[in-house]
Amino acid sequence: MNLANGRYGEIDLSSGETQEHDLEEGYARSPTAFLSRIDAAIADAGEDAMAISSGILTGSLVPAAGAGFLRLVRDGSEAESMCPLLGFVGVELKLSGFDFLVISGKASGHGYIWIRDGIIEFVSSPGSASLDSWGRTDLIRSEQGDGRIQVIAAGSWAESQPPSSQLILNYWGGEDKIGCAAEFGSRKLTAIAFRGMGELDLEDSEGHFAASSELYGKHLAGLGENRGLASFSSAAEHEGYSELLHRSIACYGCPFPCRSFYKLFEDASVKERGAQEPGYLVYDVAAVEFLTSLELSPRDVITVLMRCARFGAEPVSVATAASAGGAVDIAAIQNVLESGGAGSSANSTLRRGFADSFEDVSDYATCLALGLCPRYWAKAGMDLEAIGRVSEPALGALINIVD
């Protein structure tokens, strides 16, 4: 299948048993059909199952086609059941050999799921229980001997299962605004890690490249100057952020980066490797704007985001809890973090993340099912006709974006 592996994986954490399932031809010819197929696989696995997936166009040359997502069984809108997975996570997952993975059951002890080269296994890791999210990422990369492994980790907040816990992708937080980390904690699942060494087929690579390049050019002309995080958040225009800014980077295939790395522990102009943990990569617009509204300085905002990431805690929830005691400062934030999960419920932060890019939540779900970044496409304009036109040479058929 073009842009697909044609199979999905399944793992039962209770038994450690894994399975592979072939996918029928044409299962991913529309976002609706793709999500329905994932939902059917979840239903087959049991009531407690969830899925981690790449998108239909993930790994293609369509602008910002690097997204994956977590799919949960929840009542309510798609914003309550879908969590984006950005950076290089979505592409790495697809190249690992599976289009999506269904996870069910609860492990008897702490460990992580390890996926690569079409192989899935649960790796027992009792020592990871005492580590924060960064430590879990480092442990997995060290054990498996590859610094490029993509890791979706929970932190200590997930252990007490608060709805305001947050998954951390490698070292950075921002995507999970619906408490997905609590799902990990309840299963003693400390992380999901994967490494992709596979290849994707295209029907017409030259035609896909030409169409994608043309669309890239149109987007860049319309989006104007890129200023990293400040292009998406007025709060980041404060000169305090400019003084700390080291660089702005993009996710896979995105020409308009929204991720800005700010250095806290060495001069921002330093290019060579210096301090071991010099700063933090910020792209959580909702958290930056909320923390700024509490009159925290840019340096303190970035510090809070870094500390929340290590604990695996959603920053808006943490700051909301801290503000209940009066003025908010680093000490008040730290007190909440060390409480082990006293933050507010996920409902208070729901749709304050990437889902907020769209007025219509169905566009958000469509973006993720296609494997496209919702933040980028909301800014560029959700042009379904253009997406279909650019993806057709890659897939070899016109995708039915609107059912």
Second form
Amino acid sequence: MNLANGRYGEIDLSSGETQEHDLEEGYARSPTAFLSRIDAAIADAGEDAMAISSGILTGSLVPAAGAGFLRLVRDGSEAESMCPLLGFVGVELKLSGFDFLVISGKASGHGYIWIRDGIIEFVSSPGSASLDSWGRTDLIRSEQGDGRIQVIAAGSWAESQPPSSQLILNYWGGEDKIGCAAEFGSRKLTAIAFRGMGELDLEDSEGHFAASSELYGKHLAGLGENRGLASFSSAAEHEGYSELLHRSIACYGCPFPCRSFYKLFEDASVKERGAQEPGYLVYDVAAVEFLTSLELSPRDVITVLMRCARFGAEPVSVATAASAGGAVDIAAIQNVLESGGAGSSANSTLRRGFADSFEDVSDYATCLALGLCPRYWAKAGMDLEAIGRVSEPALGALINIVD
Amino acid sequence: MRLLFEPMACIACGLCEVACSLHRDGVLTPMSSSIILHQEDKANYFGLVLKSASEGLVLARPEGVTHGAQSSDSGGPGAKPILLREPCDLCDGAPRCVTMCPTGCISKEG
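Just the form predicted alone so far, so send over the form predicted in complex with its partner chain.
In what comes next, the whole complex appears, and the chain from above leads the way.
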């Protein structure tokens, strides 16, 4: 299959058993059909199952085609049942040999799922239970001996399974606004890690390259100068952020990044390798806007985001809890974080993420099913005709986007 | 002709890697490219390593560009080391990485 592996994996955490299933030719003929196929696989695995998936075009040269997603079976809109997986996570998942992975059951002890070269296994890791999300990522990369392993980690907050817990992707947070980390905690699943070393076939590589490079050029001409996070958040235009800004960094295939790294513990102008943990990568626009509205300084906002990431806690919900007693400061937020999250609630009104990129949530679901970043495509302008035109040479067929 | 680098313009999007593999093997993968994105997440330290035919390894790091390196610390044991890869052939005069690079980090001379 073009741009696909043609199979999905399944793991039952209760028994540790894994399976591989072939996928039917044409199963991803449209975003709707693709999501339906994943839902069917989830249903086959059991009531408590969930899935992590790449998108139909993930890893292609369609602009910003680096997205994957975590899918939960929940009542409500797609915004409540899909969590984006950005950075290089979606691409590495697809290159690891599976189009998606279905996870069911609960492990008897803490551990993580490790996927590479078409192999899935549950690695027991009792020592990781006491680690924060950064420690869990460090441990996996050290154990498996590769610094580019992609890790979706829960933090200590997931242990008590509050809806305000948050998954952390390679140290950074901003995608999980629907409490997926609580699902990890309930299964004693500390992380899912993968390394993609496969390759993706295309029907017409020359045609895909030509069409995509033309579209990138058109987008860049219209987007103007990129200022990283400040191009997406008015709060980040404050000079206090500029003083801490190191460099902006993109997800796979994105020409207009929203992710800016701010240095808290080192001069931001330092180019060389210096401190090992000098700061934090910020792209949680909703959290930056909310924390700024609480009159926290840029340095304090970034500090809060970093601490929340380490605990695996959703920052808007944490700050909402901390502000219940009045003014918010770092100490109040630290107290909430150290509470462990048990009994804490999610701020479902103000905590917003990538799902709010579009007014119509169906565009959000379409983007993720296609493997495209919703935030980028909202910025560049959702253009289904262009997506179809650029992807057709890669797939060898015109995708039916409006199924 | 040779490739030129402006490392601080790099945004680590990875398009150069897959554009290279597309030319070389007609597939999308970072495993066969002559150019590698080197990335250290927590330090936000990243840059490019090119295996060139005429200048050895070209390290385009934030500190600057160096030529003729004998080794690179890019890629772990799971990745295919760049020294085992084919050197850049400049895509027969139209480097794909230059075309795809969205920031002008990679350009060509000559």
